[in-house]
Structure formats: C-alpha cells, structure tokens
There are 2 protein chains.
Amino acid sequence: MMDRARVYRQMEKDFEKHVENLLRFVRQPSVSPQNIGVRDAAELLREMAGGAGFRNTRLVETSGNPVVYGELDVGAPVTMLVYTMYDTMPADEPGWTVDPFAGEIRRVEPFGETLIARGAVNTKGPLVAFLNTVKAIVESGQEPPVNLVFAAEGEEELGSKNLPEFIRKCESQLKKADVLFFPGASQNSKGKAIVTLGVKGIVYFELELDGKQWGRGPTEFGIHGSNKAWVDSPAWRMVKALSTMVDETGNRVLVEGFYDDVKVPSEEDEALLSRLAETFDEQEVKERMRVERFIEDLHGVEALRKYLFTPTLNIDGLWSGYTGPGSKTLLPHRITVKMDVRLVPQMQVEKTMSLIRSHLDKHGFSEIRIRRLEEGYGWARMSVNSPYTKALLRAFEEFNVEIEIWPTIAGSAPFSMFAAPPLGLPFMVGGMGHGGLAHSPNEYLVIGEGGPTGGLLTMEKSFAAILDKVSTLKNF
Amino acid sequence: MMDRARVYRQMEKDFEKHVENLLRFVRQPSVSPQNIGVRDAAELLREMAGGAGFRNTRLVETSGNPVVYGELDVGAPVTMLVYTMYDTMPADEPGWTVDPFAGEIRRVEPFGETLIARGAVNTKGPLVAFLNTVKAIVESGQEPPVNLVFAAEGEEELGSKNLPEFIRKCESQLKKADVLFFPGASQNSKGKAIVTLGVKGIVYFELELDGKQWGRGPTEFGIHGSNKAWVDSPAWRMVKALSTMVDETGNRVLVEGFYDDVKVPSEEDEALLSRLAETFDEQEVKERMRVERFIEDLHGVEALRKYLFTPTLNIDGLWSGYTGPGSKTLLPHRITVKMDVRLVPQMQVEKTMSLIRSHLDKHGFSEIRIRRLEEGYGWARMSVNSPYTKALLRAFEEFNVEIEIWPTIAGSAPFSMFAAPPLGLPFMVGGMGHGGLAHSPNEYLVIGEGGPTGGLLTMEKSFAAILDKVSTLKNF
C-alpha cells in the first residue's frame, strides 16, 4: 500500500517545480490542425515522461503525429493505461487577453492563480499533473500501486485518425492493461466534481461545391458580381442544399434515417439524469458559455436530455468569396462548409455518412462533394455500476466535494477505440481541479488553492487517490 | 479643328513615356476596400493630371477619399466632364501569376504585349491613357477641341458613397459640363467594339446574425461544437433565412415585390437586343469567365436578356466560425453574408432595401441585421438616338472595327449621380482597346498593337477622336 501522505507532502514540497513543468509544456505549441510545433512537443513530452519515472519512453511513429509512449511496470496486479493527448486546437481566434502560448498565470476571481493558455485544460494541464503525480510518488521513495502504460497521442484534435494504427502496433503491450484512465479536471467553476461515464462519437467533414464539379457557375475563380444575372452561384446552391438538412430552427436534422439508430436514453440513463437534474447548475453553465437560452427554451432535465442524448449536425465554419473589409462585388466559384456529426448509441459513423450522402443525392444535390477530414469514431459508455466507476467515485469522495454523475458528456474522445475489440477496456475519466473555455479564447486551468475549486495540487492528489483505489480492484 | 494626324504622331513618338506613365500609376496601390495607398495614389494622380496639361488641379476633400480634380478651359463651345476613378479592388485573391502591383508587361497570346496588374483595365489603364491623350494634344502644340473638367474619385469600389458630396461641393464648376465621358476599353478579346448605353444600379450590404442580437446561441464567442445539442446555431439560422430569399436554383429572387418595378426591356431595348444577338460572341464571354453554361442553359438572345434586364441578389462572400485547415469543432456565435443587389429600371435603392427588410421580418428573421456598406445608387440609361451616342459611334467607326451596341451593361457605375438633377448630364462610355478580368486574378490591359485588339496607342487615338466628334455637337 502506497503511503499517500508521504506522496502529498512531496507534491507540496515540489509545487513550484510542478507549475514550472506545466508552463514549460504549454509554452511549446502543439497545434495539430495547423501542424505547429507538434513534433517538438512530442520530444519534450517524452523527456518529461522519462523524468517523471517512466521507462522505455519513446515516440511510436504513425502515419501522422507520433504517440508518446512509456511504461512503469512495478509488478502490481492491476495495469492502467493512461491515455491522453499532447496536441491542442489552434489559438488564432480573436478575444485572447494573453498570448495563448506564453504560459501566463493571472489572478482570476473567484479562482485565485489561474493559467490562461491554449491547452491549459484540454489537455496539457491534466497531462502534466499526472506526470507530476508519478514523479512525486517516485521521489517520495515509493512506487505507484498499479503498473502504468502511458500513451499520449498528437492527433486528438484531428480526430485521432492514426490512433488505430498505434493500437495495432502496440497491441501486445496495451493488452496488459485492465483499464484506461484519462486524466482530466472534473470540477465545475463552483467546485462540484463531475463524473462522466461516456462520450459521444464524432465524424468531421467538409461539404464543398465549386463551378467545376457542378458544371454550372464560375469554374476557376470568382468573377465580377454582375454576372450573377446569367451565371449560377455555387454559394446560393449550397445554401439551398444546407437548408434541406435541418428544420427552421436549425435544431432538428432532416437527413432521412438520421435518428433511426438512436437508442438512448436507457433506463439507467434516465435514472442518472433524474439525479443529475437535482444538482445540475444550469446558470453556471450558461454563464460560462455566455448563452442566454437553450434551444426550445428548455430547462433542467429536458435541456440535459437534449444535450446528452441527441445526435447533432453542426456547422463548425463556412466560407465563400470575399470576406475582407468593405465591399467587393464577386460571384464566388466555390463554397466550403465544415461540419461535424456527434453520434449517440447505437449510431454508427459509416452509416451516418452514407445517410448524408443519400440525402444530398435525393434532394438533387449530387454535385456537392463530401470530404471526410477524419475517419471519425464511435461513442463509448460505462455503467455506473462498474467497479472502475465505483473506484473513481471513492477517490473523488475523499475530497469532500459534491459529486455529480453524468451518464455521458456531449463531447467526444476516442475511448471507443480502446473500448472496442481487441482491447475491450473499461475506462475512467477525470480528477479534481477546474478549467474551462476549451476550444475558445482564454482557455484556463486553476492553479492555486483556496477558491471554490481545487488547483493543481488538489488535481495531483486526486490522481494519486485514483491510482490507490484502482489498485485494489483485482481482489474483487 | 484639331489636327488629329499631328496628335497621333505625337502619341507614337511618346509611346514609351505613355507606357511608363501607366506603369507608374499601377505600381502605386490604391485599394479602397482595404484603404491601402489611396491618398498616395490621389497625390500622384493630381501631379500626373497637372503634367498632362490640366490646370487648377487639386484634391477635393470629401468625408472619404478625395476626388482628384482638374480643369482645362479652352473657350470651346462644348464642355466635357471626364469622370473616372483611381481606386481599385483588393488583389489578395489566389491565382495571380505576377505581383499585382509590380506593373508587369508580358507577351500574352493572341494580344501581344499586355499589362497584368490590379487596376490595369478597371480603371487605371484607361484613366492614364486619357491623360496621355490630353498631354499629346498639348505637346503637339494644340488645344483640346472641348473644355475639359477632370474628376477622378477614389471610392468607386466602395460604391461612390461620397461622390454626392463632391457633386454638391463643385456643383457650379460641374454645371458647365454638357456631357459626361467615362474613358474605358471597349473592345472584346476579338477586337469588336462594345458600345454600352447604360448601367445597372447597385446596393451592397451585409446580413449578420450573432447570438447576442438573437438572444439565442453563443453570444460572445464560438463555443465547443458539442454544445450544438442544446444551444442554437446562428449559422444554421442564417442558412434558413437565406434559403427563403431565392428559389431552388438560386436564380429567382423570392423577396416579395422584388421584381414589381422592373420596366425593362423597353421597345428600344428589344430592338437593340435583337441586333446585339446577331453579333454577340457567347463563346468568347464564356471562355473569358471560365463558365460552361448560363443559368437555365440559356443561349443567345435569351441569355442576354437575362443578363441585361434582370435584377440580381448576389452572395459576394460569407463566413462563420472556423475556416482554417483541418478540423476544429466549434459552434460559431456569428455569421456574416456580403450581398449585393443590382437594380434595373425603374427599381429604386431604398424601396428594394425595405423589401428585403420586410421579407426577413415576415419570415420570422427579424433578428437578422442588415448593415448597409454603401448608400448604393441607381441605374442610368442613354438612348441610342442621343446625339452624344451618335458622336461616340462616329468616333468608333473611324477604327474600322465591328461595333456592337449594348442597351446597358450588367455592371454598375455611378453615372446616375451625374445623370440625375441637378446636373442632368448625358453620358458616353468607352474607347478602343481591350482588357479583362476586372475584380479577378490577372486583370489585364493590352498594350501592344498587332493582335486582334487595339493596344494603348489605339486607345489614346480613339479618345482624341471622341473629343473631336463631341466638339461639333453644339452646332446641332
């Protein structure tokens, strides 16, 4: 049995170094969608994992960005695969109040010392906190109570497209794992711990139309806008096509068969949802996102049911023609629309994509091209009655925080790749600590203690607690 | 009577200098939509106009960019207002094979020496050619046969929004004018001269929706795409609104009352159209624009009728959310659509804009904001039987080219501001010479002679011929 008090003292003693580790890592950009700094970040992370005590650290090459891999086999009965990612979203959107790669720590009310940086919460903060945790265990003269396999991918924000390749390559090592753990910051802004038991699937693609593929409109470049009178417009055409895909509100998808395989919420889901609605802090969520109303003016359990169990067809971005200042009259030759679908059980990626293709064809828009930017991946779910879920809950309970169980999140993570054969791993997600604005300007992670949420230290302690609780599970 | 042979010899002698004048002017950017180099271009043009022989040259300040003004009063019975513009479109679109502001002359088949530059044909080329013409007349020891008032505005590509202010300021000088002349390159790529008797009106605006004005969706920044499940999407909402504005083809405008005031083609229009259809080179136009088919697969006179006498609602550009490489899941908080309407007789700008507002409101989209980027201006038309049109035709006939008369172009120019009270000026447009790809990459103007079209020298000669023909009109 690991002496956790000794580990905690080590963490407290090394706190400044732990913060330095975190700053060092967020200062190394690793923007996979723009291919900025990714390999440098992988090299740095390999070094940091080795420094934390992992052995056999290496970059496992894939067709895309490498996976940073390490092992720490202590001969324990339980083996945990720590899956995480070292890549981030771009940070070129307006609204940042700091350089997103400077690693700036500011006092932010009511949290106290807070890191504002791209990747702060998604997911460099929790990643480094986990490495800090392992390092503190080792430097306290002990060993982790479970064997660890560490795998940090560099393409999560690209849809983890080469993660299956990594899993095939390292299948024999990964098969030793009993459970997957994804370190995260589970507390909301008021300190409540959010335990999430699942994720939605996702597939990301572009719809595109230009005059060349259409055989109508300008084929090679935008032409003078006055030609609209006798030349077709790919932009207008795309508008008409998009318009057939959703109802007037933009919230009900009209792609035929889109909802056919939706088999949620289950009875367990509904039970969790009812409990969740009792503690769900609607106002906190709305304030954080700067959203005044949910769709259909839903509240409480109805809003949550929509959020967690509805598949979506989202416009992530679109552009055509002249987008600069002032006026330029142009009949654009091309329009591009970035879209994603979020899948809920039992929807399947390939079937969903073929429904969208059929929909466009059936409505006469066969000239519109679908360009998959990612292979996509499925949803994944754990039961609240799984021993791993129970171990996670016991770890969280040690921190005397309110706990809220979510049957799933609305977001996506590629747990299905590990949950499906051949690995078939159960999974656990989270930890103490709080951050927010992932994918938005001023993404943050709380560092200091004393505010409504745990800081970096509490996060690290909770990771140690989770290792402890999981280590006993082979005795069940 | 001006001895034109002497003027022509002077032009031939000074040809290299005339080309240099042109290169000098296109090398000075004057991109009014991006406010790049505009005032420097105005100063340069003032100097060049003075150098050509204009007196009282000055910058007439307006609320926006200044108008370059000059006079050359020779005591002739006829006074011509030479209206032109020194500003251009941006040149940041992909596809340029040369630096658009380098003033590169290349051999281009079948034209020969050709200037490829932003503004080459629209409108720096014809502008400098006109100044060269005046300079050649003066340097041949003569005077122009008409009094000249020169007015080059710097906001034509911004919709000439402060031109009314200039007209008010200089009304007493402008009132001396009998006719407006707009120097241009009237030949198509095969050498045929296109005489245009009118322009459409235009109004340019943005439709915009964000979560704040809507009271739905993200209000301040884009949020994580997974929130689409319970948060409304301004982008989808705009798609639905746009979709109500046109039919399935994107070609028929569904804004109620949009076509009510359309009173063209008239009998004279139809007569001109029939003649036009006999010589109209459909293939040349399509090749130049890289367009394979006109709307509704129209050909010949039907295509032309559509082109010239149909008002349009065009999408010039639109954007929302993430538009970079790869995938970023985002629920954008804002979408912006740049649009323009082209107006035909007897449509009015203000009425048309209020129809669009009413349409959006009636369809439940009152949350969508219309932002006028320009005041807009009306259509303008001349009769083929006007003495000024006849003078222009007589000048063109001297060059032994096929002549094609267009009752109007589909594009716009603010002639209505001069044609309306208090000035009430008739107008004449054009000259020999050929260029193309205005508002597109690789905009060009033919410089050399010997190809199917006239070059810079022929253009200048034709301007001298026009001055000559107009000078006799007060004897009618």
Given for the second form:
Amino acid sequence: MMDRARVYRQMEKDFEKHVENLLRFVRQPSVSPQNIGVRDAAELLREMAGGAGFRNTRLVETSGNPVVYGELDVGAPVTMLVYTMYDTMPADEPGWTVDPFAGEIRRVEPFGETLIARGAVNTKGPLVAFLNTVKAIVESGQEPPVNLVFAAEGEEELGSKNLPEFIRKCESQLKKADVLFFPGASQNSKGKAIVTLGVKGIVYFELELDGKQWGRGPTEFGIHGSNKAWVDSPAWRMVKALSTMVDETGNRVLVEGFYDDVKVPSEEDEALLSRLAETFDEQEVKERMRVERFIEDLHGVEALRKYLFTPTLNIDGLWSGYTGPGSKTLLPHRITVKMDVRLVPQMQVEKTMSLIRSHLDKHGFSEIRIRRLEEGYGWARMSVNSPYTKALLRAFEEFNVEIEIWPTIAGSAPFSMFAAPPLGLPFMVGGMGHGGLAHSPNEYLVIGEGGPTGGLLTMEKSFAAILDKVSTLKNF
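The form predicted alone is what I want next, because the block you gave corresponds to the form predicted together with a further copy of the same chain; please supply it.
If you are looking for partners or other molecules, they are not here, because only the chain is given.
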C-alpha cells in the first residue's frame, strides 16, 4: 500500500518546482487549429513524462499530430490508462488581461494565486499536475499503486480525428488497461466537486452553397447588389434550407428520423436528475453564461433533462458576402455555415449525417454541399454503481467537499473511442481543484490554497488518492 502521507510531504516540499513545471508547459504554445507549436509541445511533454518516471516514452506518429506515450509497469494487479490532451484552442479573442502564452500567476479574488494562460484548465494544468503526482510518488521512494499507461493526444480540439489510428497502432499495449482516467479540475467556483458520468457525442460539419454548384446566381465572385432583381441569391437559398431543418423556435429539429434512436433517460438517470435538481445552482449558471432564461422557461429537473439528454443541431457560425464596416451592396456568390450535432444514447454519427443529407435532398436542396470537418465520435456513459465511479467518489470524500453527481454532461469528449471495442474501457473523469473560462479570454487555474476551492497542491493530492482507491478494487 502506498504511503500517501510521504507522497503528500514530497508534494509540499517540491511545490515550487511543480509550479515551474506547469509554467514551462503552458508557455509552450500548442494550438492545433492553427498548427502553432504542436510538435514542440509534444517533444516537451515526452521529456516531462520521462522526467516524472514514465518509461518507454515516445511520440506515436499518426496522420496528424503525434500522441505522447509512456508506460510505468510496477507489477500491480490494476492498470490505468491515463488519457489526456496537450493541444489547445487559439487565444486570439479580445479581452485577455495577460499574454495568453506567458503563463502569469496573479491574485484573483476570491481564489488567491491563480494561473492565467491558454490551456491552464483545458487541460495542460491537470495534465502537468498528474505528472507532478507521479514524480512525487517516485521521489518519495515508492511506486504508484497501479500500473500506468500514459497517452496524450494533440488533436482533441480538432475532434480527435486521428485518435483511432493511435488506438489501432497501440492496441496490444492499451488492452492491458482496466480503466481510463482523464485528469481534470472538478470543483466549481464555490468548491463543490462535480462528478460527471458521461459525455455526449459530436459531429462537426459545414454546409456550403455557391452559384456555380447550384447553377444559379453569381458563379465566381460577388456582384453588385442591384442585380438581385434578376439574379438568384445563394445566401437566401441557404437560409431557406436552414429554415426547413428546425421549427419556428429553432429548438425542435425537423430532420426526418433525427430523434428515432434517442434513448429516454433510465431509472438511474432520473434518480440522479432528481438529486441533482436539489443542489443545482441555476442562477449561478445563468450568470456565468450571461443568459436570462432557458428554453421554454424551464427550471429544475425539466431544464436538466433537456440539457443533458436532448440532441442538438447548432449553427456555430455562418458567413457570406461583405461583413466589414460601413456599407457595400453585394450579391454574394457563396455562403458557408458551420454546424454541429451533439449525440445522445443511442444516436450514431454516420446515421445522423445520412439523415441530414437525405433531408436536404428531400426538400430540394441537393446542390448544398456537406463537408465533414471532423470524423466525429459517439456518446459514452458510466453507471454511478460502477466500482470505478465508487472509487472516484471515495477519493473525493477524503477532501471534505460537497459532491454533486451529473449523469452526463452536455459537452463532448472522445471517451467512446476507448469505451467501444476493442478496448471496452470504463472511465473516470476529474480531480480536486478549480479552473474556468476554457476556450475564452483569461482561462485560469487556481494555484494557491485557502480560497473556496482547492489549488494545485490539492489537485495533486486528489490524483494520488484516486490512484490509491482504484488500486484497492477487487472486482476489475
């Protein structure tokens, strides 16, 4: 049995070094959508994983960005696959108070010392905190209580499109794992620990129409707006197509068959929803998102059920013609719409895309092109009664925090790629600590202690506790 008291003392002794490790990594850009610094970040992470005690560290090449891989086999009966990501979104949004790649620590109320940087919470901070944890275990003269397989991908922000290639290449090593663990910061801004048991799937695509493929309207460039009197508009054509896909509120999808495979919440889900509604802080969520009301003015269980168990068809962005300052009358020749679908049990990526194609064709819009930007992936779920979920909950309970269990989240992560055959892995997500504003200006991770949430040290201690609790499971 690992002596966690010794590990905690080692963490406290090396805390400044642990902060330095974190700063070093967030200061290395790894912006996968813009291909900025990604390979340099992978090389740095491989070095850091080796320095933490992982062996056989290497870059597993894919058709895209490499996966950083490492192993630490200590002969334990349980093997944990630690899956994480080293890539980030861009940081070109207005409103940053610091250079997003400078990794500055500032005092932020009510949290205290806080790291502000792109990737601070999503997910370079938790990633480095886990490596710090393993390093502290080794430097305390001990071994982790479980065998570890480490896999950090560089394309999560691109939809993990080459992760299946990595899984095929390393299938024999990955099959040794009993469970997948995704390190994260689970505490909300008030210190409550949020345990999530699942994710929705996602597929991201573009609809595009231009006059040339349509055979009507301008074919090569935008023309003077006065020509609308006798020339068709691809932009209006797309607007009409989009309007057939949802009802007048925009909230009910009218694509034929879209809801056919949607599984209603189970009895376990409904029980979790009822408990969640008792502690869910609706007003805090609305204030954080700067929204005044939910769809249909829903509250409580009804709002949570719609949020967590309803598939969505979303317009992420659309553009056509002139969008600069001032006026310029123009009849544009092309319009592009970025869209995503969030998939719930039992929806499938390929069938959903086929339904959208069929809908457009049936309604007379066969000229609209669908371009997949990501391969997409499915939903994944865990039961609250899973021994791994119970191990995670027992670890959290040691930190004397309120715990709130969510049957799933409305967001997406590629856990289904590991949960599906050939690996069939159960999964756990999280850890103590708090951060926020992922994908937004001033993304942050709490470093210091003493505020309403745990800091970096608490996060690292929670990771050690999770390893310990998983190691004691008998029914894996």
